[in-house]
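The data below hold one chain only, encoded as structure tokens and taken in the form predicted alone.
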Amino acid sequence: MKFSSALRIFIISGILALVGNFVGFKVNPVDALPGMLILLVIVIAGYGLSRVSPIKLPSIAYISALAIIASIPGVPGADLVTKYVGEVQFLALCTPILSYAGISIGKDLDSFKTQGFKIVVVTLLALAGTYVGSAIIAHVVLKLTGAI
């Protein structure tokens, strides 16, 4: 994908997330705008790094690493990043991403149909495995912290 196309998608997703943040969580878009701009800068930088880096990793790895570094206590500006990004609700970010994923799958529906029943079984097993794995991790952590 061209960088300009990706940039347009990032900006549109950011705008939709701001709208979702307002509609779903009643957060004023002006209050959430600095946090969204910070997130957009991190996403664009991570995406750019994934394209130029000699280490070929998915862009989400670079984006996650940059976001983690930007929010580590003690890193200059981390308090501001945490404060402003805290105004953007996670579920508001998920809405445009999931919409885009749905459109992407719909575009490849013929390919999806050729998978037949196998894809349903794999999907159900993946969901069940994720659920069980999450439940085990949660149980262990709660047990270690003495919450249960």
Given for the second form:
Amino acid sequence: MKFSSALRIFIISGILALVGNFVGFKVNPVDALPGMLILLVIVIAGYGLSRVSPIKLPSIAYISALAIIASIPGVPGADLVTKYVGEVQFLALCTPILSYAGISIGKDLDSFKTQGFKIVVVTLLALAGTYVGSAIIAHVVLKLTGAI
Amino acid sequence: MNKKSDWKVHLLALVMVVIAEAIGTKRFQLGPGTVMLLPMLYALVIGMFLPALRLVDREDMDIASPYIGLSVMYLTAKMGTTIGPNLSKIFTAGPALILQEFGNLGTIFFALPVAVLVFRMGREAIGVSFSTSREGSLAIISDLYGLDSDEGRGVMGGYFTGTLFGAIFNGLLAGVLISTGLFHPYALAMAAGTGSASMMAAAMGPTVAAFPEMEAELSAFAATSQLLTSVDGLYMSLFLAIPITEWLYRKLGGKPAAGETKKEAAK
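So the form predicted alone is up there; where is the form predicted together with its partner chain?
Now the full complex is given, and it begins with the chain already shown.
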């Protein structure tokens, strides 16, 4: 995809998030706009970096790293980043994603129907796996370090 | 390349966002956990009815597909900005809290063998097994494989399941683990922070109820673990969980990817 096409989609989906942020969370788009623009700059910078950087990593790795750095206390402007981005609700950013996913999902519906039960069981096993896995390691390390 | 204009897709997405957000988040109590119905789930469900209503055709679906991967980047950026202010807390967390983060890879070893060997699932198994399928996982799969790939269907199914039943399941599981007496309550509290607030709350309910005298320490451990998972989750998934899942999938004899149909969502 051309960079300009991606940029256009960033702007459109940003508008969708602003609308959702207003309808669902009653945050005035004018208040949320600075935070959305900050996120847009981070997204564009990270996306651009992943295209030109010799280190081949997915764009979200760059975007996440830039967003973390921009919000570390002491980094110039970090307090403003935290303040303004706070106006943009996490859930409001999720809804546009799942809207596009919903539109494109029609062709996969049959596959979902046949896989449904299996996916439910495997998901619950995954949840049990992270819980039990973490509990075992935590228990052993606490024992070894004499904390319990 | 698509010649058709994509404005219909964006307009539909806008209408779906407005409807979904207007309904808003609904919560109800079910057994030991809360069931949360989120706007994004409504958006997904509305989408499922669009083809039957003849509002979208195959071409629209293909147009919308790369937009998932691009809109997910905002979410990644937002999650990143919540990490920075908390980064320093990692250094004071202590070895047990840090190391138990690797227990999050337990998803793979519990889920993948059953998915591949028992259920004979294809690469959906990778999407649903590498993590707990929360929002960050959607972003990762979307970036690496595309959400409309086999792996994408796996993580979306996992996302659906976890959002609807995750809290209840974790509440029940916590009760079971407490009753075995195998784990110190501190370990259970640290394990409760798996990256989802509602799942953590459900897991902590029975734990605190069983050990009320330790409530303050237990809550602090769970909250720190939760924070650590939010900090390391993306990088742990990219550099450990996905490669390990791919490796184990091959070892277990999982079906290879379907030819060259793999989507490159963001490129």
